[in-house]
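Listed next as structure tokens is one chain, alone, in the form predicted alone.
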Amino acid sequence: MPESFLKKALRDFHPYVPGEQPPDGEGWVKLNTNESPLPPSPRVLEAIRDAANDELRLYPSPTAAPARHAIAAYHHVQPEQVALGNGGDELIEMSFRAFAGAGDRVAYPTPTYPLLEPLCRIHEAVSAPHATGHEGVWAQDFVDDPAPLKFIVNPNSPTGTWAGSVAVEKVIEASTGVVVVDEAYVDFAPMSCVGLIPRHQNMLVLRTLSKSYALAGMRIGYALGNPELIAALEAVKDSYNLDRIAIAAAVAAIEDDAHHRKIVEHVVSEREWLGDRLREQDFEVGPSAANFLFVKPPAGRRGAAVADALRERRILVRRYDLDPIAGWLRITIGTRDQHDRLLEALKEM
């Protein structure tokens, strides 16, 4: 990255890079980057086609209002304990403008999402990284860490481990500053933590429409907490950070339970199927409660190269070359005809 004119926190900075977005429509079998495997409700492509007309020349609400009220009557809150953003990504970004000044720690578990430590660098806050053992459950040093930001990826990514309500209790009250559970992938998981809301004064909820909605080309995301903390992230937030037709989307896909379950229930299914026929190919296989495996390949069998040579395939899968997880891929639960050519592709290879 060229240097002569960045702010010296960016100095030698490694920007987070998301998985690679093949052109459409040319055979991919793309399991690299979270995605729903089924189609967005119905509702939800009608409400898009209504929103597209004359009114698109007009700004939408400043605060996604038809959305923050659904979303809020779903979760059984008021609507100023409502925040949208464009996508998860921004509400956590929108966390370290609000909570996390120049020089203040930021705190999280690790590994986790990787786009924590650069945002630690963009925001000049120093980067706190807690070591994880084994089952995925962050030690004592976490909880007691002072830092006036922290942030739990729960269930996390890219391990697919998750923490009960009682261990992220833990953390959120021993801690002076704001705790921030990202539960972008909760819906495939055994329960929320959005419960602990009405008892925590310093909580934040993330959620996202992109993974059991599956509308992650729309980028909507939402957070949930006490609406102090709430107007505070309200304050830093971009203007109008959500579109006319993301806010419709929003209103079609929360109010189309039965067919948010019918997505969780088929990645599910299929996420324990495929764990069981990997198994049965020597793959380590690691507890997933999100939409993806978290996978070693057998002994003498890299997982750089194993995912290379299912690229050439057209197979894409998500690989780690960094310890702790140098060698694991991450596999995003698809449909079983997804499953299946992948499953051949190991077997050829």
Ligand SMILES: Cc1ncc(COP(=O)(O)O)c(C=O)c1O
Second form
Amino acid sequence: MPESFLKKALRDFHPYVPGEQPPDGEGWVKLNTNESPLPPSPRVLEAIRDAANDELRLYPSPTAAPARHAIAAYHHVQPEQVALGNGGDELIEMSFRAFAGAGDRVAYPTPTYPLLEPLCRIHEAVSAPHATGHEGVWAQDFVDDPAPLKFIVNPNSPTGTWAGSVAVEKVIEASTGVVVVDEAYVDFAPMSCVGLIPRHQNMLVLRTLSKSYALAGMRIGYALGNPELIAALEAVKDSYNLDRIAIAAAVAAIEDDAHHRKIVEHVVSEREWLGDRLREQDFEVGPSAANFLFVKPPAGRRGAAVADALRERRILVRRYDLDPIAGWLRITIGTRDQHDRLLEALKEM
Ligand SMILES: Cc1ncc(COP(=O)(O)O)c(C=O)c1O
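Moving on from the form predicted alone, please list the structure of the form predicted in complex with the named molecule.
Whole complex next, starting from this chain.
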């Protein structure tokens, strides 16, 4: 599209660039987009097959009701406290639609999920990034920011750092607007902030089935919060944002907690193992509470060069080229075989 057709607010726009998705079946070791190394539950695959039937001629439930009920039961909340999204990303976008008007501030600690900045541009909101201090401590000016919408990614991406509920609650208490706590990676962390919801009217928690349920390809996320905030999200969403197959998959995934736990346990134990091996190769490895490691190659090896050399060997990791994380790499936790290939390639270089 010629740039002149773009609305004025999007001149010089740099869209969010998702991690590389090479064609399936080419044998890539994909450690760049934080997908699950293990497959989805067989019960999910069965539910998907069952849902592929004649009822597809009918629109799905606008509120994804079966999934909404299953998620509410899982978290011991009311269905009115759950909103479904086409991936967590859509819930982030719905939060902008509902809570951030043109010219409003949207505050978040940086570095963090790079989707937030382009969404500010799209919604003509004022991006208010706040540099995070040493070891992931949020700046006081972030806590005190009067923005009507704030985001906290916890555990954070790409750094993997995790903040306990005391620090999160301080931000919520100091905030006059809505605070969205993005818990995309929380299943790999010590604990969630969902327990804070009954105490706070201005808090939403976002979750995704893309990571710890191995369903990135299905696009299912959900928000939890008080019914008023959830109704606000529902009011601005697309009418039928989850299709019938996604709804069926979501119910089956939430109900197969044993499979979900298996994925989490694999990732957490492989995270420790891979971290130790990378340290043995003199990488700096940050503390991670997520399904990835944030690492810096040893002195004398540039992160970008390492990522490029890995790519030549069909191994994908995410690289960062801008300060303050220039030279760092984010490596998704994979299978032991994938880790062996990665470590072998790093040794060869
Ligand atoms: C911090 C964060 N939030 C939300 C998401 C959204 O995930 P999805 O849209 O796949 O549910 C991601 C995906 O990588 C993420 O890193």
